[in-house]
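This document starts with one chain, in the form predicted alone, laid out as structure tokens.
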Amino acid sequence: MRLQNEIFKRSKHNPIITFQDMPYMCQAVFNPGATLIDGETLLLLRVEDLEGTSHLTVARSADGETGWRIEAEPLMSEHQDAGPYEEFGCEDPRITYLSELGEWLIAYTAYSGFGAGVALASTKDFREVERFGLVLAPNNKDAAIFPRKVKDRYWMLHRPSAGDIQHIWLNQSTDLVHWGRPWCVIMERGGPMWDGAKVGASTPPIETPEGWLVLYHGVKEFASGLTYRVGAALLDLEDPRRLIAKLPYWVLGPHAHYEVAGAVPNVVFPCGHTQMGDQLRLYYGAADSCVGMATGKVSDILALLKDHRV
């Protein structure tokens, strides 16, 4: 089913990966980071094990929808000398390729008894990773790195938690380790709005001639629980602190059976995308239980944003 205000079309193969596709026993697989490498789509899956902690496992596909080849061992887990801040695992990876370094950056949530914090790692081949460790202290998550420097600095979206206040912020860095100069760019709106309870970055920002396209999740609280949907905003290319446009409505929400029923009902939660020209493939966790994919056009989103400049 596709609603009029949804510009993403779900894959006919959805859900494209479930726990039954995994080469080892687990509880669920969801919230994957995504990239293109060696002519294939690579997903970095968040896998919840039977004990309850999460780790990250690589999956590859020639067409990005079917025939997934999933590694038998995690790429990253709490059992790999990860330190005390990943005691409860690693979650929700976002993948950004930095051409000047020739490496992929993985921004992920390190979870422990201290809470959820932002951690980074790098890889050249998704077979070995170098952990940078925790770069933003708990409670903070939903981090995504911009794909290039702006004004000789790296930029990162993230979502710190200040009690019940959860907005999207920017931080800057010169070395990918030390981050500072925080700036709030997208705020939760409160009240009955679709993004009233909290907001957080979804996939890494997408560079367009019009600005940085930011897809983000918004949460509304119903009497029955929380609902996660996807919205879109545009940041200035040369000053990402400046919000140019933001849609007042969502563009992808939970309606398919695998999105409304699961471990956490009524959730679509993208962490990764791939882009081929104007086509955008959005990879998302559905109900914290399985992986879905939906396809849209960057030009369609930008056309909508033109009517909602701030």
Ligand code: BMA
The other form holds:
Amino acid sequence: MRLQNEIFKRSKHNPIITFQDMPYMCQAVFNPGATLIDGETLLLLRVEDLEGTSHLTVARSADGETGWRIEAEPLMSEHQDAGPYEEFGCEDPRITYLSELGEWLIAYTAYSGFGAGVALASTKDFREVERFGLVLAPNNKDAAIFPRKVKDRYWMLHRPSAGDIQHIWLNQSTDLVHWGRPWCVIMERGGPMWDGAKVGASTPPIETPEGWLVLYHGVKEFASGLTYRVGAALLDLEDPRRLIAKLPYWVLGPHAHYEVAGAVPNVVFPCGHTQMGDQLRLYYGAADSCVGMATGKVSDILALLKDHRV
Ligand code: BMA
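Form predicted alone done; form predicted in complex with ligand BMA now:
First the chain shown before, then all remaining chains and molecules of the complex.
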């Protein structure tokens, strides 16, 4: 299915993973991070257990759509290496391959009675992880690391909450542990806008000749509740603090039955993508219940963004 106003086309296999596909009991599987490894697609699934907390479990598929092989044990669940800050679990992983390190970085939400904070971990193989612990204190989430250094520094998108104000910010780091120099790049727009109530990064930024393509979620508050959709913006390649372009409308929103009904209705929430040339695959949580995939072309999004320079 592809809607007229949307650039992404849903997989005919959607939802590609549901809780019934899991090798153990759980209540929901959603919001996966994604990467390519050994010629396969790897998803890091957020799995909500029967008590209500989340952990992260690896799934692999040769074609990225079908035949998922899902690990019987989580890769990451609450761990003391992160102090008491994961007591309520690990959520919404964004995976970035850093070729200069030969490692993947996993930015995820560490959730506890302290609130939701940004935690990082690294892995060489998705069999073992090294935890960095919290790198940004609560309340902060939706963190995603850029795939290479810019100006000799690592960069990370994140979304602090200042009361009701929830914009997307950038931080910089020289060692991946200490992050500073906050700079706001994409703002919630307020009022009745599709991204009026809050915004937050979706998948890690994608390098294009025109700039860093940032896909992000925008939230609108209806009388019936919140609706989560996906928008697109471009940041300057050499100075990601500079917003170059932003679409005023969304490129993917909840319409399919598994997106409008579920634990949290009207949610599409991508945390991961894979890219093969111009072809982009978005892996997203649908209604906080299952996993969907949608494909789009980077060049099509860039063409739209050309008309919306800021
Ligand atoms: C956000 C996050 C996501 C979730 C979304 C919709 O705030 O908590 O994990 O998918 O809300 O419920």
